[in-house]
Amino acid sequence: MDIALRNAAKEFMVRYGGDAFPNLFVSAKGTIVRDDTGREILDFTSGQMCATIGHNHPAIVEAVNRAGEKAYHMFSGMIPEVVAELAQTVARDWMPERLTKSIFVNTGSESNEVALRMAKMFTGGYEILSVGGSWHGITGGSGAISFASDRKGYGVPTPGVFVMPEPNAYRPYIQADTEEASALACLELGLKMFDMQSSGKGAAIIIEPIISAGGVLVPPKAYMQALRRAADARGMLLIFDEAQTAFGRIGHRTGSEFFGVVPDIMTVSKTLGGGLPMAGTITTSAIEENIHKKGFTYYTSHVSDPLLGEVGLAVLRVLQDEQLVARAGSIGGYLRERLLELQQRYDAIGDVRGEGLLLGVELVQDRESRIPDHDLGARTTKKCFEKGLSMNIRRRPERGSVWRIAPPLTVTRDEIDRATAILDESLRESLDERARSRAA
């Protein structure tokens, strides 16, 4: 352990949000990332959701060094071959049937901000409708249309945003008899408040196809078909956010293919890069061609970079070769296994949702009223930590008090067996703590 290196994080880094710990880390491989003190913590977050198929996977290795050989950079009108390759990989083996066209960048806010452009060009429009819940990144265009996070103290953001209530059927903002009626009650409420307010210049409607930052909430399939004709009647193309969900993670190629509805634009980032600063966006060629011939342009100094071709295209071989799409399905089952038996030692677990290896739990002061419950998800993740088990968890007071778990893709069972067991022994501590604290 490094005292001075500590100290130097404290004197000369910028406070930056989120979570943060007093120790600094030194290394990453597959689950385990490791501390300062040498302590090896279990990472069921994937770093930043990143490292689906694990930290430092030596197929990511080999490609950086691949690329250390040929290059990592180039003038951005000069398309690598790798690059080219990665885009054809994408639109055969990955996208649905229409989405053919790709634009490679680095993160997943500004593979939003090409996919706004793209929707404003080709529309002439200029309002977006996005949904509560929502985080697409925090650039101008990302950050006006994100709703899962904090908005305030930055300025006038972008204009011709609107919101409307994201579907959640643990605790629905409209009781309805059914989830689905409940979602779809939801939506047509949003839609109703849009029109009343829309000038008429309607670009796009933009969803995660599963809520993650907003406590992992996985819409109807009813509501996403529903979306996709909201978007036709208004002119409006539709737009999937799949920083979290496409290649792999929810136990299925991407989560257009899960909800069997079919974008214009599909945002992708995190689970592409395995760890690098990788995105994309992903079109048509109708839309495509029509933006060309109005000029489009995102031309930035690391669009179409060699390095994160060699990356993206080894993370998706790895993903083909090591079957790991099926493999979050049954391993994330039996995850999801897992945390319903401590549901039912716990009357605070109220709720475990989610798809593949992307879960939520949420915690709650009791069942019948759902209250969160935010000081027992604090005590308990320090705990955890603490024991040697980083998750991430969302706090905020109108989310909900969720954990949301998300190993890498290469997770074994041994690893999520010892993971719940650290959990389960966090809790039960948190529990008993608060139980004497009160009767003090």
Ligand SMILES: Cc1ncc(COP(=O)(O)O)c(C=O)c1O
Second form
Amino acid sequence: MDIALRNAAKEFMVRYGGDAFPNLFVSAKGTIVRDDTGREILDFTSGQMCATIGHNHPAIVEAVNRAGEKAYHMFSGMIPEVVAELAQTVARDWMPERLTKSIFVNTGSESNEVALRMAKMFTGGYEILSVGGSWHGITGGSGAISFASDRKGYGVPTPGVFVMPEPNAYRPYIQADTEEASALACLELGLKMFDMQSSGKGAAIIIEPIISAGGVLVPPKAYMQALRRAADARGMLLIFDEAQTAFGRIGHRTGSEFFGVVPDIMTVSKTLGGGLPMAGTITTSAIEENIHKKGFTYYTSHVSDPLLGEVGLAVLRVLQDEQLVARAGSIGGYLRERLLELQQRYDAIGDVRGEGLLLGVELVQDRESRIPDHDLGARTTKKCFEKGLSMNIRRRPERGSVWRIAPPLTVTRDEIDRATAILDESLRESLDERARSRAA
Ligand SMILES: Cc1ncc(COP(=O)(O)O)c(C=O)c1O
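Same protein, different condition: the form predicted on its own was shown, now please give the form predicted in complex with the named molecule.
In what comes next, the whole complex appears, and the chain from above leads the way.
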């Protein structure tokens, strides 16, 4: 451990929010990250939900080396061969039929900026309807349409943004007989409010197929179908932000495939770059043609960079060669079973939800009241880390205490068994500790 470097991090780095560890980190391979004490930690968030094929997969390392021999970067008007091949592979092998035209940029936030610019130019409108609990990024446009992140303190957000209540089966805003009826009632109310406020210049409705930062909420299929109809009825485009759901994580090629609903624009990022800053926005040829004629521009320093083309192609090949999409479904099922077993033993586990290897575990004070248990979440997450398991907990007073569990698609049963044993032990110790301190 290099204390001087730990101090340097404190002295010279801006603190950028979120939970930060006191340790520094040195390497990552597969499901394991190693810290500056040499400790191995199971990474059950795939970094920032990006390393779907495992950290530093040899195919990614080779891709980076290949780009080193050919080119990392080019003038943005020079389309590298490898980027043309990536666009073709994305369209032919991964997207729903209508989505054939891609642009490749660097981050999820940026992919959504592209989508918003496309939708505004195509429709001539500017209003964007988003859902509560959404996270689409932190740049100007993407941050303005995000409602899981902190919006306060950064000045005037982009005008024309509307929010409607998200479908949350565990904490429904509107009680109804079924999960589906409750979700549809939220949508109906949200649309009514939007229609009341709209100046008639609707551009798009945007949603993550699984609302991840909002607590890993999986809307009913009928909700997504109704959203498609709602967009069409208003002449707005439907955008799916598939930063986390595209390319296999949920056991399907995309969230669009899972829901059987095709958006007009899909944004992808984390799961395409496999850990490198790679993102894309994919739309139909009709929309692309329309906005091109109107002068559409999204010209940046790193659009279509060959380095990221090599990496994206490598990630997609590994997903196919190692059959990781199907694996996410099967091994995700195994992980879910282990979590459900824990739920049977701990009253504090209120809900286990999600799809494939994007799972959410919600902690409550007791199942009856469903009051979020933020203290238990914080204690247990810390203990897990000390015992060698890194987990991400979303803790916001208004939306519960939810672990987002998303290990690489290459995670083994043995790693899942180790992780759930650590979780079990950490939960038990946290609950015992708290009971002792309350008794004292
Ligand atoms: C669904 C979704 N969209 C967009 C983003 C923003 O991506 P980035 O952080 O790469 O800008 C995130 C990041 O967490 C996300 O989860």
